[in-house]
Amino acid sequence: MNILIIGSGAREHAIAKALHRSPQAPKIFCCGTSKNPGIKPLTENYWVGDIGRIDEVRTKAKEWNINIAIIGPEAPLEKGLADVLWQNSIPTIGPKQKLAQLESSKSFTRDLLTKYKINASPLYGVFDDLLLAKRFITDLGENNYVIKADGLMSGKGVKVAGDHLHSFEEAFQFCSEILAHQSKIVIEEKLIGQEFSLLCFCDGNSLIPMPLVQDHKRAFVNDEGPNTGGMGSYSDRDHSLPFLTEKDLHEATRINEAVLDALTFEFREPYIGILYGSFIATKNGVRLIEYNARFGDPEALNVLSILESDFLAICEAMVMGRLSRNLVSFENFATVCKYAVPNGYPDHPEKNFEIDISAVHNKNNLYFGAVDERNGKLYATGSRTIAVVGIADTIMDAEQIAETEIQRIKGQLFHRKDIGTNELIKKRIQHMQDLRACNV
């Protein structure tokens, strides 16, 4: 069986590798912006070019007889590849253009889950307007309040009042900014918990969850800095996560089910691919922060690293609709995820320096993100560089498998040492706990 993946992040390194796992042996194809050095080897073919042109993509996926497509990232899923390449006879896991909505348009969420009654947003504002969204900001009240842009910004679209913006002049400026990309303004009440990623596979029909993984946006330890693409992230080997109920999960997984009903009747057509709910545990219970249409990165080397069972086998009945829990079955360990990123990253990072994995051991749990290889070396090429994955019963042993080896990786690089350590982990438990003993 011929398979494409669309995209050359870690992200898609991680899918590559869980389908060379596959016992059915499948042969590998993938067209990625770059040539990824840990994708390359498992291809039987691999064509480099700007994976938005939608034509270029569906000849490489006729001319290779592909069987089943994945698409990695969100920009060719809001372009439309999936309508193209399911139109060419193409079974694909990525949702249809107007069923990526649920992630390419902040505001078709909120106004979706308004519209069908499911009770998982904040007090929210969709404005293209400046003056009207000023006075949204303020009415809200200093502090209070989540500024985003309505489209995709590669991760770079949202800030959140105290964390990011400190006033209501940065506020504006922000909004500013918004306009000026040609994107609407989304405005939230901001919520105070903790958030926790729920991904599930999706078949049209049926939810299969994979194990709650908890990603770290801000670049710098104890949360500080600006916002990321993601600098790790770590699931529990229970696949909860230590600060959460089972109301939390049940709560998540009622809003998936629902969300995924209401797409199903808004559109009549099947949802195929990974439904991404990124949550948020308050003192009054779960909301919706946003979805994502596809595979979270990092949050896909977490759960596709302890995937038990046959990925392939997975896809072939999401495309079929033949989706069933007995196919999915994930091993019961902690795994931590921890992301070597360049110097200066986000803003103004150290770009096309080597980077030197000789010294890591076990190499099968590298993943590699932005990454060139050029006469036999390695070289890191601006975005977040390489990621490791400690796998352990706990997740403080796989956290201290995850630091000791990317500490291994040279190069002028620098990573969040408290991700899944046991200090941080404490304190978001006794940040729930506080929380909740508010409400009661």
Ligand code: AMP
Given for the second form:
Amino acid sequence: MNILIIGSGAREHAIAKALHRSPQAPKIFCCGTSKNPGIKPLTENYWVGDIGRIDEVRTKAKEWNINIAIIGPEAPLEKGLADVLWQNSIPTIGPKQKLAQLESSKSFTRDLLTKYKINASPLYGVFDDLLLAKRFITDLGENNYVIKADGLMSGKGVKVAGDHLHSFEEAFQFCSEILAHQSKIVIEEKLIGQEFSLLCFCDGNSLIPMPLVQDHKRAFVNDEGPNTGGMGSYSDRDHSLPFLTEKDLHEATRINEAVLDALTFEFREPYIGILYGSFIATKNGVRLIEYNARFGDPEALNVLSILESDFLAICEAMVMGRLSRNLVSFENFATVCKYAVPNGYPDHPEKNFEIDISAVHNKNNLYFGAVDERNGKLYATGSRTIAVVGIADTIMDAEQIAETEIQRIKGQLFHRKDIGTNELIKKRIQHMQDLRACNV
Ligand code: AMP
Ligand code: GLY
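Return one more block: the form predicted together with the named molecule, after the form predicted on its own shown previously.
Every chain and every other molecule in the complex is listed next, the one we just looked at coming first.
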């Protein structure tokens, strides 16, 4: 069986490792934007190029007689890579272009929820007129709005009042910038609570959930600083999260199911791939922040590290429409993932400096991101560099493992020491308790 992975970050490294563990011993191929030193040794063949050029990726997939392709990042999904691969008889994990609008257009998703009466959105409006946008922001009130570019902006298209925008003037300026990028503006009421990710495998009919994960978007300890791709994440032994109730979990599951039904009805096409709901638990219940049409990075590192069953069998079942619960099991372990990123990340990262991982004890728990290998040495290229996953019976123990190992990586790097610590988890639990208490 020949499997193609499209993408070359830490998420794709986790995908490659999970495939490599399969007892079916598939041959792994990769089309990536760089030669990931973790993925490379696991592959039969590796092409480096622009994975947004879907004709070139298709040519490689045909040349390598690929049986199943897995698309890692969102950009090729938006460009219709899944459509092209299916047209060439290559079953693909990752939804077709129309379905991928769930991630590529924030207004599409909010309007889909409205049309199908799925009660999970905050108050929102979609604008291409600055005056109307200004009025909506003013009506929501100071510190009560979030402004988003409608399309994909590599994680830079969202600004939250109070965190990134400190006056109506700044908010209006951001709206003008979005319009100048030829994008519509989505404005939402600001939700207060704790965020979590619920990723599901999907074969077009059934959704099979993965363990819940909490990511940390902010660059610095205590959730301060600019938004990033994600500085680290954790999952718990019971596959839920310590600040969530059973009811929260049911609500998030219900929203994912209703959205899958709505999408299928809207386009009469099966959604095959990963459905990743990014939710927030609030005092009024669970609300949707956004959808992604792919594995999360770093979430994939948490969940795939403890996937017990054969990932290749799950992929086969997804593309054949035969997914079932008995094909998917995860070990009952907690995981903590921490990313080491270049000094200055995300706004002005150092680039092209050497990193040294020789002191790391368990290299099996390392995932390479923006790293190049040249003459046997590793160089950080500017984005999130390398992730470490700790796995243990408790979040606390998993955190210790991840923290100890990440400190053994040498280079001009920093990481968030607080992710997965008892102190931060307690804060999360307390925050939800306080919010819920206000509601009674
Ligand atoms: P997104 O790119 O939509 O995931 O947004 C990035 C981050 O902005 C999210 O992880 C949230 O922290 C924050 N955010 C987005 N929408 C909202 C909202 N309506 N209320 C509060 N925070 C939000
Ligand atoms: N963990 C955030 C993302 O993958 O978009």
